[in-house]
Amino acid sequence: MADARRPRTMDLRKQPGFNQIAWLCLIFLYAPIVVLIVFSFNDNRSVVRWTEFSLRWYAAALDNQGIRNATIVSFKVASVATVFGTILATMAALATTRTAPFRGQTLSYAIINQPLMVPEIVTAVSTLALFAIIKQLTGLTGIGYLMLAHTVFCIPFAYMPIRARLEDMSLTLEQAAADLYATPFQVFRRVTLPMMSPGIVAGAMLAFVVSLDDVIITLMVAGPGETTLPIYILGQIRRGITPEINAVSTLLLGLSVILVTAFFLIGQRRR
C-alpha cells in the first residue's frame, strides 16, 4: 500500500524525442566548435578544403608579433584583474556570510551580482562614458582604466564560489577557536582562510577566464596599444577568416577549458 501511494516520479529521459531533440542540441553547440578546431590543423590556406595534417599555422601565429603583443596585454589584464577582483569579492563574501541577518543583506546581493543581471554593453557603455569624464576632469589615461573595467566586472564571478564555499563551512571550528582565545585575526587566518582557499582559488580561475575573454567592455573601454587577444582575432575575422585566427582560438578555448575544469574540479572539494 505504502508503494501504490507513493507519488510517481516524470523521467525526461524515457519522454517521445528527448534524446533526438539532446543529440541534436550538442551538435549544433559542438560542431562549430570542432570544425575549428579540425582545420587549425589544416595545411591549406582555405578554412573550408582539407588537404592534409600540419602544425604550420600554429608556428605562424607564435611567431606573430600582433599575436604575442595581445597576448602579453591580455594576460597582464586579466592578471590584475584576477588578484584584486578576487581579494574584494573574499572581502564581500565574508561581509554577507559571516555576520548576523542584516537589514539590506538582499540588497547587498543584488548590487555584489549586478554585472551579472544587467546586459554587459550596457554596463560596457555606462563606464566608458563614466571614464570619459574622468579623463576629462583629470587627464590621466593608460591601461588602467580596463584593468579597472575587468576587476569590477569579474568580482561576481569570483563571489558565487566563495560564498558558496562559506556557506558550506560549519562555524563550529571559528567558534572553538575564538574560545581558546584566538584573536579573530588568528580565526580567519589558521582557521577560515585555509578552509575557503578551495573556495577562493575556484573563484581566482573563472575570474581569470572571464577576463581573458571579455570582448565587449574591452572593445569600448581599451584605448591605442591596448588590444587584448579576443579584440585582436576580432579584428582579423574582419578581413577573413585565416587558418592562423583558426589555431590562436583553439589555443585560447584550450586554456580556457584547461582553467573552467580546474574551477570545477576545485569546486567540489568540500573539506
Given for the second form:
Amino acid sequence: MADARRPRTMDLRKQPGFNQIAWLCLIFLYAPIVVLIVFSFNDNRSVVRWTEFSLRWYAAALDNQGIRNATIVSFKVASVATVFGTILATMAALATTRTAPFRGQTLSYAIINQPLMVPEIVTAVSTLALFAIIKQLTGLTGIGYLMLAHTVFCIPFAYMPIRARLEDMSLTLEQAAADLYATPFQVFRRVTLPMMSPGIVAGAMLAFVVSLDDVIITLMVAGPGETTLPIYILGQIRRGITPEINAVSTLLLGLSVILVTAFFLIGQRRR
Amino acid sequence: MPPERNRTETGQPGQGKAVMVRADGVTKTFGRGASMVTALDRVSLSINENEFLTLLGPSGCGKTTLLRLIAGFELPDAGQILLDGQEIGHLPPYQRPVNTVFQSYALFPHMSVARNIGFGLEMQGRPASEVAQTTARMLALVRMEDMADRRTDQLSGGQQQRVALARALAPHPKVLLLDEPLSALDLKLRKNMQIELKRLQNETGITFIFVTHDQEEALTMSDRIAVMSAGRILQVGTPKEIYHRPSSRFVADFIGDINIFAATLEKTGPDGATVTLPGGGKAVAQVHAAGVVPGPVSVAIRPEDMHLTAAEDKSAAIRGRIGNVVYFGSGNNVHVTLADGTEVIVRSNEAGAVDSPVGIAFSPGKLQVLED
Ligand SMILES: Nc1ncnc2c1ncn2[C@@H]1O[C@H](COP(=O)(O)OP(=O)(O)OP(=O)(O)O)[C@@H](O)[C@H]1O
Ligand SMILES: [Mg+2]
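After the form predicted alone, can we look at the form predicted together with its partner chain?
Let us now look at the entire complex, which starts with that chain.
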C-alpha cells in the first residue's frame, strides 16, 4: 500500500547523471551568449582579453551610420511584415476554425504551415527567381519586394498561436452573443476578437522576431541600400569580430528577450 | 411531403391562452448517407404564453436539437417553427426574440457580471441608462447585487448559473430556452434553483422551455411535459396526466415505478375498456391512445394505485404470492409474483409474510391500456 502514494511514472530527475547532463546542456546553450554580452562591455578592441568595464562600444554602435541605417531598414521591414502577416494569419485562422468543417480542412493546415518545413534556402532561391521575373516584366524595384517576402514567411509563425487560441475558444460563446441579438459583425467585434487577442498579440510578436532575425531570404532578396541589421552584422564579421558587433548583438538580443517574455506572459494570461 | 402528424398530441394547450411557440412537422437530420442521424422526426408541438414546458427524454432523443432550432442555431430540414404566429424557422438567432440559458452557461469571460447581463440590451441598441437600470433590476432578481463587478470566472457554479439566467432574462424575450441548466449543480443547490426558476417564471411572465432528463425535476416544475424518444414526441400533458395516464409503454416506463403486464382487450365501452388480466380476472382500464383494438395489449398501473387484500377477496383483480418486501421509510414495496411468473410491485403499509398468497385490488380508474 505504501507504493500507492508514489508517482507511478519514472522520475527522470532521479536517474544518475541527469543533473550533470542538464547543466552541461544549459552551459552550452548560454555560454556563448554570456561571452558575447560580457565582451560588449569590454574597454578594449579585443574580444578575447578583458581589461575593464566600459560602454564605449555601445556609444560607437549608436554612432555608426551603417548600423543606424540597417536598424531602420530592419524595423521598417519587420513592422510591415508583422502587420500584414498577422492580419493575413488572423483571417486564415478564422477561416480554418470558425467555419463549418469542410473537405480538406486538415490539408489546409498543412499547406499554411508548409513554409516552416521547406528549407529556407529553397524558399530564398525560388523567391529570388520569381522576383527577378516580376522585376523584368514590370520594371518595378524597391524595398517592397523585401517586405513582401518577409510578410509571406511571417504568416505561418503568426498563424500558429492564433489558431491555437481559437481552437481553445468554445463556439458556444459566439452563439450566446448571437442569441443576445449581436449581429455577426458585433459577435466578431465584441466576443471573438477580444477573446482571441492574446493569440493575435503572441502571433504578431513571433512574426516580428522572426522577421528581425532573418538572414537567408533577406540576403537573396534585399537590393542595394536594403541592408538589415543581421546582414550588416554578417558583413562586419567577415572583417573580424569587433566589440561593436557584440554591443549591437546584445541590443538585438535584449529586444528579442523582451518580446519573447511578453509573448509568454500574454499566453499565460486568461487561461 | 404532406405534413404527416406525429402521433398523438394530448394535453391540449387550452385555458384560452395564446400559443407562443408552435413547431409544425419539424424534421432535422445530421450527416448524410449511411451515417445520417434523424435528430427530430416530424415533431409538432404547441407551447402557450407564460407556460413552463419541459422536454423530457433519454440522452440523444433530440431535446437540445429542438431548442437549437427554436433559438436559430440550426435550420430545420422540413416543417415550420412559429413564434407568436410568425414563421421564424429561417431567421438568424439575433433576429429572434428568444434567449437561451446554455448548459455550460457560456458567460463572457472578458466582461464583468454586470456587462454580461447588459449585453443583450446593449446589442439591441437600448440607451445606456435603460441598460444600467435593467441590469440592476436583474441583479436584484437573481440576488447577485454584490457581485456586479466581479469577473465571471470568480463565481461559483450556482452564481454563474444565476448570471446566465439574468443575462437571458434581461432583454425580456418572448421565450426562454433552458438546456439542462441545473445539471451541473449539486442536489441541494439544484432544489433551491428549481424553486427559484419557478419564481422567476411567475414574476416575469415569460414562456419557459426547459430541457431535462431528470423525471422528478420535470414533474415538480412543469405546467406541461413533452416526453421525447428517438426524435419524436410521444406524449404531451400535465405532470399528472403523464404520470397517471401514460399513453405508451415508453412513457410509462420512463417516469417513476410502474407495473406493466400483458392482458387481452375484450371490448371498449363508454367507461373504458374491459380487459382480461393474467389469471383470468377482469378489470376496466382507461384507454387514451387512439387505435387500440381488441386483442392482446399491455396494461399498466402504478404501485401506489393498488393495495393488497386477502387472496380469496372478490375485489382482488389479480392474485399471487408475496416475494420480497422492501422497506423505504414511508412504506413498503411488496413484490408479488403472479401464477404466470410476472412480478408486480405494490406499495403497502403492511407487509404480509413471505410466500403467503395475496390478492391485489386496483383503485378504480387507474389501470391504463398502453399503446405499444
Ligand atoms: N451537430 C451534430 N452533428 C451530428 N449529429 C448530431 C449533431 N447534433 C446532434 N446530433 C445527433 O442528434 C441526436 C439528438 O441529439 P441531441 O443533442 O438533440 O440530444 P439530447 O436529447 O439533447 O441528448 P442529451 O440528453 O444527451 O443532451 C443525437 O443522436 C446526436 O448524436
Ligand atoms: Mg442535450
